[in-house]
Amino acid sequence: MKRVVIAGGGVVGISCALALQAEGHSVTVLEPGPVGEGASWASCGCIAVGEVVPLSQPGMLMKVPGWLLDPEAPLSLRPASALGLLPWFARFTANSIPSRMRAIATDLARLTFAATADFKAQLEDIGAPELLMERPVIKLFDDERDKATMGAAFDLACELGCTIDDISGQEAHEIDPAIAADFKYASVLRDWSFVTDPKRLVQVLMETFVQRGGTVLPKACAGFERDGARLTHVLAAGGGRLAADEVVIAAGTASKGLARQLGVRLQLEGVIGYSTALLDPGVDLKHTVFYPSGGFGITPYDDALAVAGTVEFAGLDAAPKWRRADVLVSRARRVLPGLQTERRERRMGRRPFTPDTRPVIGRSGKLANLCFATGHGQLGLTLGATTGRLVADVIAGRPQEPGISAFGPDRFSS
């Protein structure tokens, strides 16, 4: 048995700490903020299989220099953050070149197309499998030139194993009647699903995980202690000296701060994601909904609907624009004609973006016992008990699996 410690306590944090706390360890969490508040909690909510293509695919990046001038866009970069995400972005533009397009997309494939399986499996284990709903996604397109801009990314999703099914924008109406009938094209993504509540979801982890006789405490994360290549101890904020045989950063936006204590360098921003949950929407929707053209998804949780999306790139400490929230709103408004807005609560989340897409999973060669699972960018949901399940592996020093280099957190030093 070996005394874990895991800064992080977001639905990657607390999944880390299931699956580790399953295989007989003694482990210790540090999570500051409210429990099922994080990023997941202001999200669309989904398993999202086929997100497979980096962010920086050629369609995506050709909008961005319009997007960066409309802080209403669904990409905006304040100003005062610019000059300090410049080598960023560099890195960013630099993987819209198809081949290294096609291996990050084939390396999140690896991934993404074993986390059906691996949520429901944490979810049977937790006692709570009604909290996901296997329904297919629809994403709508008001015509062929909306549409174009995902042609690439559905055709290389498509031949690494996705199933996308193109309708007529009629025929997502009469699947969805909640969805206006005139839009002219439409795709189900026959691969995703989606959770009834993320913050109940991240909620019921802890609560097992506690069951189960893990230890949470409400401390952020503060230092480290080492001897050598390896760390002795973490340090909480406020006080409070935790000795670990291993530890784990899954910490999100603050492990880029965390990793830089210990010399490892990540290539990593904080991006605010936006959610309003409407509580009294006025409509009966059955499915998630992505209107990419509107940069926003409604998802229809259990006690309400969310209309998520955007990406906001800010400092860490920025406080929330939340008129891009209600932008959201108004825009959702084309997609479900029926919706009703009053009644409302917004959200937002930061999340952790790596300029490549890919999350960063493993051991830095610089110690021998620290292990990373952070930067999981819009895939944290998703990614979730997968991420456990290898982080796992890597403190149980079993063979990793086929490709999972391509995640360590040293690729960034080169």
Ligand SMILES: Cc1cc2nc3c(=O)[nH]c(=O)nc-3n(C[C@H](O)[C@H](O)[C@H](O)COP(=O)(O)OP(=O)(O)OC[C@H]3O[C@@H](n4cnc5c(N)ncnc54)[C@H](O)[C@@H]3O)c2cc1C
Second form
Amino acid sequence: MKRVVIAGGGVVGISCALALQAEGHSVTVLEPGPVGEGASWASCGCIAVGEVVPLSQPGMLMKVPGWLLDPEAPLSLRPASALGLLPWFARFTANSIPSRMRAIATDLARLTFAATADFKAQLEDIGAPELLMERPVIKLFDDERDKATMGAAFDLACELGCTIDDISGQEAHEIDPAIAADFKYASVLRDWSFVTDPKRLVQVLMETFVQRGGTVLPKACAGFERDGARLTHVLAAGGGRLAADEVVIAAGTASKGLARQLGVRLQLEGVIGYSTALLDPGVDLKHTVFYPSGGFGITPYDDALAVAGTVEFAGLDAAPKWRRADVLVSRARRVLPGLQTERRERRMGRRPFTPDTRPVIGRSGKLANLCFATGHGQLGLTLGATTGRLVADVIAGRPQEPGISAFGPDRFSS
Ligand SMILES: Cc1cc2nc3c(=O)[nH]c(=O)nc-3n(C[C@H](O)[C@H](O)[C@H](O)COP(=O)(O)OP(=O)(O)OC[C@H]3O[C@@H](n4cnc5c(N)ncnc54)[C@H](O)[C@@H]3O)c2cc1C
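Given the form predicted alone above, what does the protein look like in the form predicted in complex with the ligand?
Now the complete complex, all chains and molecules, led by this one.
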């Protein structure tokens, strides 16, 4: 049995905690925030199997001026942050060449195709199978041009094993009558599913961890003590010194600063997204639907309909621009004509994004007993349970699955 300290109790950190606890370790999680209100609270809730094509795509550089000029576009770059983001962006755009995109997609497919089984096993373990809704996701397109923007991504995802069916907009309306009848095309992503309440998911994971004897300290991780190439203690903000045989950094975007303290350079930025929970939506949507040209998805959670999306490059600490959330809501009636939007709650999440869209899972060569579990970008909810399983392998010293080394933290050092 090892004493494991985990910095961060979002969906990824708490999934690692449960997986390590199941192996008999004594686990402490440092989590300063309200449980369940990390980035996953603002998410679309999808178990996005086959969402493997990286964010960086050919022609990206040409689009940057447009991102700077239109603060309400689905993709935008805050001018004040542009300079600080340059090193990350340089690497990000380098990953848009077709051979790198394919390599990234292949690596992400390896992880996401395991996600549903891992997530179901996790839900079974915590006694909450109802948190997964096994219904495909529907993407909607106005016309040929609109649909063509997804063509290459869909082709690559299908080549890697994804099942995507093309249907007409009318058929989408028949599958889910809340959807407007006048879309020209739609695609049904058969492998996807969605979580019915992401905040509750993290809370139930945390409650189960505590019931089984795990410790949660409501404090931030502030630093570390080391003895040569081994960490010996984790320091909590405001006092507290925890002895550790193993340390896992799973603090979302804050992982970058914690890694820096240890001399590990993570290229990680927070890519902001917004979500508005509509509390009396007045429509009975059954599936998660995405409207890519509007830059948002709509998910029917247990207690609200969430309109979520946008990709805003704004650095790690930028304040939210709530106007962007409101723009999404105003566009959502295009998808759901009967939508009522009066009673609403807004949320913002920072997706922890690496420039190659791959998460960071594994050990750094710099420290013998440090493991990372961060950088999941738009896939943290999808890959939480899978990451927990992989981190448990790392800490047990079991042989890694083929291809997992592609997610190692030292790839940013060169
Ligand atoms: C609009 C939007 C839509 C999305 N849609 C999807 C989707 O459909 N499917 C999907 O899979 N993903 C989606 N995502 C991405 C997903 O939400 C993230 O990838 C995921 O939440 C990241 O989880 P995390 O645990 O790494 O980080 P977080 O959820 O941010 O958790 C990190 C935790 O670390 C804590 N912390 C911070 N600093 C410290 C410190 N110093 N010490 C200790 N703890 C600390 C924080 O309080 C926080 O609780 C979406 C995100 C957004 C914003």
